[in-house]
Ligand SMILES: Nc1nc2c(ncn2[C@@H]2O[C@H](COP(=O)(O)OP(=O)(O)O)[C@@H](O)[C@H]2O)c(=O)[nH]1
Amino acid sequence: MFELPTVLRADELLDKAFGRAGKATTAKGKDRATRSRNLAVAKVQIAGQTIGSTLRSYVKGFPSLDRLPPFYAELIDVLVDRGRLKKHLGAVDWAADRAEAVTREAVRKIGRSELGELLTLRKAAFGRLASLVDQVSGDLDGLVEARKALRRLPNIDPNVPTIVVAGYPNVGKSAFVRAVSTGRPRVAEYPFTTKGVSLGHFERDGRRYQIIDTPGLLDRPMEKRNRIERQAIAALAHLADVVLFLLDPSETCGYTIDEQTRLLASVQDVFRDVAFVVVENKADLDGPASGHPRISAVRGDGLNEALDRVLERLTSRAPGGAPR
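Taking the form predicted on its own, give the structure of this chain alone.
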């Protein structure tokens, strides 16, 4: 979803900066003293500018955390903790400012120095720059980990009508998503917490829709979910235009129809303002009917009719009652 810069850890950044500085071996000047002084200035400038500009690129490369759509704001909280990420970015931004200030100060001193002081001043500047980077070493590590997490965010478009598929495990949610997404972009699985979310797309009458399977998130009562799961569900509540709830009357999913019905009531409580369509899957298996339309995601029976019902219920997006 986000194009994020590659973040170097502290030792890698210092290797990059001082390696570039070390490649400067000559400088212009009218005499030996001037050339030596100019070379020392060049080395400090290269090292300092490399550190400052690299750190600044990290701050600019991460998304503005205060202007994210609600879905991504919730999801980033799930994955990395926005408050902590802000702290890391603020520390790195401070270090970029300080690196530039240290460089300016060192350049001024070197420009007024005697020949015998050049090496000492250059080493002192390098030492201060290294110390700055070391001070934000933990913040750079935090950005490295945040980048790994944010790069895995699903590319969900909040402007595209969204169907959330819910139900207990093994009722056929993933099979349904894959079946109705046939011929469209391949369904991709993204880590949401320790679980996964599958995202698929399909078109109907020239309009594009996205459909989300939620394994492991909506399959147990709200009071048994941890904070991260609750936030993940809240994130989905910002997107859902309609919820398609699958029942398995055959109970081959491992849950009774009574348990599935109780889960339906729980999910409806989460998505209070969102339309629901309830269908029975696994029509290819023997099992009692519970009065809802029947489909078979495996054989393809009734899938078009189920989608017709879903699209009829699509209304303008309104977040469900996000769990607190």
Contents of the next structure:
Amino acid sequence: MFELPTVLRADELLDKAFGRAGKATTAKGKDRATRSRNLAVAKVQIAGQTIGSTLRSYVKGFPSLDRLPPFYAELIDVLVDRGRLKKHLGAVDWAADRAEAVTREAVRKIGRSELGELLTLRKAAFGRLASLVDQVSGDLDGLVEARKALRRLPNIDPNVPTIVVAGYPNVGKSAFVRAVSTGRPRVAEYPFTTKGVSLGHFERDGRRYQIIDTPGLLDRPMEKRNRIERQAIAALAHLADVVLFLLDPSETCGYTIDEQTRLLASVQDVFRDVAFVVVENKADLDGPASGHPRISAVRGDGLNEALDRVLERLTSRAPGGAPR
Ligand SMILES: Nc1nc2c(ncn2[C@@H]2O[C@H](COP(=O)(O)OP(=O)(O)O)[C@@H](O)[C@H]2O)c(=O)[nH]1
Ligand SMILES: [Mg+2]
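Next, report the structure of the form predicted together with this ligand; the form predicted on its own has already been given.
All chains and molecules follow, beginning with the one already shown.
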């Protein structure tokens, strides 16, 4: 989801900075002393600026956590400790400032130095830069880990109206998502289920909608959830504009209609502020009628009508009744 900079660990950053500085082998100047002094200045500047600008790019490259859409903010809270991430970024920002200050100071000193002091001063500057980077090495490790976690977030657009599909396993959720979305739904990694989310898109009247199925999250009783799953579900609640709940009255899914109705009630309890549309799938098979619209995801019966109902609920939920 997030394009985050590759974060170097402390030793890698020092290799990069001092490696670049080492490539400078000559400098201009009217005499040998000036050339040597200018070369020492160049080496310190290259090393210091590489460290400063690299560290700075990490601070700029991480998403500003306070301004994220609630869906992502909630997910990120489960994946990384936001307080610690802030602390890591603060430390790295401080080190970038210090690297620039150390560099300026060393350059000034070297500019006024005698030929005999150049090597000592240059080495002292390198030593100070190295110890600065070492001081934030734990923070850089923290950023490396945070980046790994954040990159795994699914690419779901919180600004596109979103339908979340729920219901017991084998009621036909995947079949439905496949039947109504254009092309094959993409399966995106979702950090909380082994199967990922399947994400489909469709268009109606020139507007784009996304429909997602989250295997493992909204397909069994809510009571049995651990804390992390609860938070993943809470994140989904921010994202969902409508929940489409599928029942399977044929019970070929392996769950009785009573069990399915109980699951519906418990999902409704979690998604309190979200509109629900309930439909019965597998209309091509025998089963008791329950008064909900009947569809068949595999045969295609009633799919457009089901989507119409969903879109009605979407529009009626928007502020002032205006389509969003
Ligand atoms: N007869 C019939 N079978 C269906 C229908 N929709 C899904 N199925 C079947 O039910 C099984 C489970 O479907 P799937 O979409 O994987 O369910 P999910 O676990 O809820 O995603 C598969 O064998 C599907 O072919 C339907 O409308 N009619
Ligand atoms: Mg499925």
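In this text, rigid core is short for the largest set of C-alphas that superpose within 1.5 Å between two forms. Here the structure is a predicted model, which is why all the values come from computation and not from measurement. Residue numbers count along the first chain shown, from 1.
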Look at Thr103 and decide if its Cα position differs by 2 Å or more between the two forms after superposing on the rigid core.
no
With the core lined up, does the C-alpha of Leu307 move 2 Å or more between the two forms?
yes
Can you give the angle, in degrees, through which the smaller rigid part turns between the two forms?
15
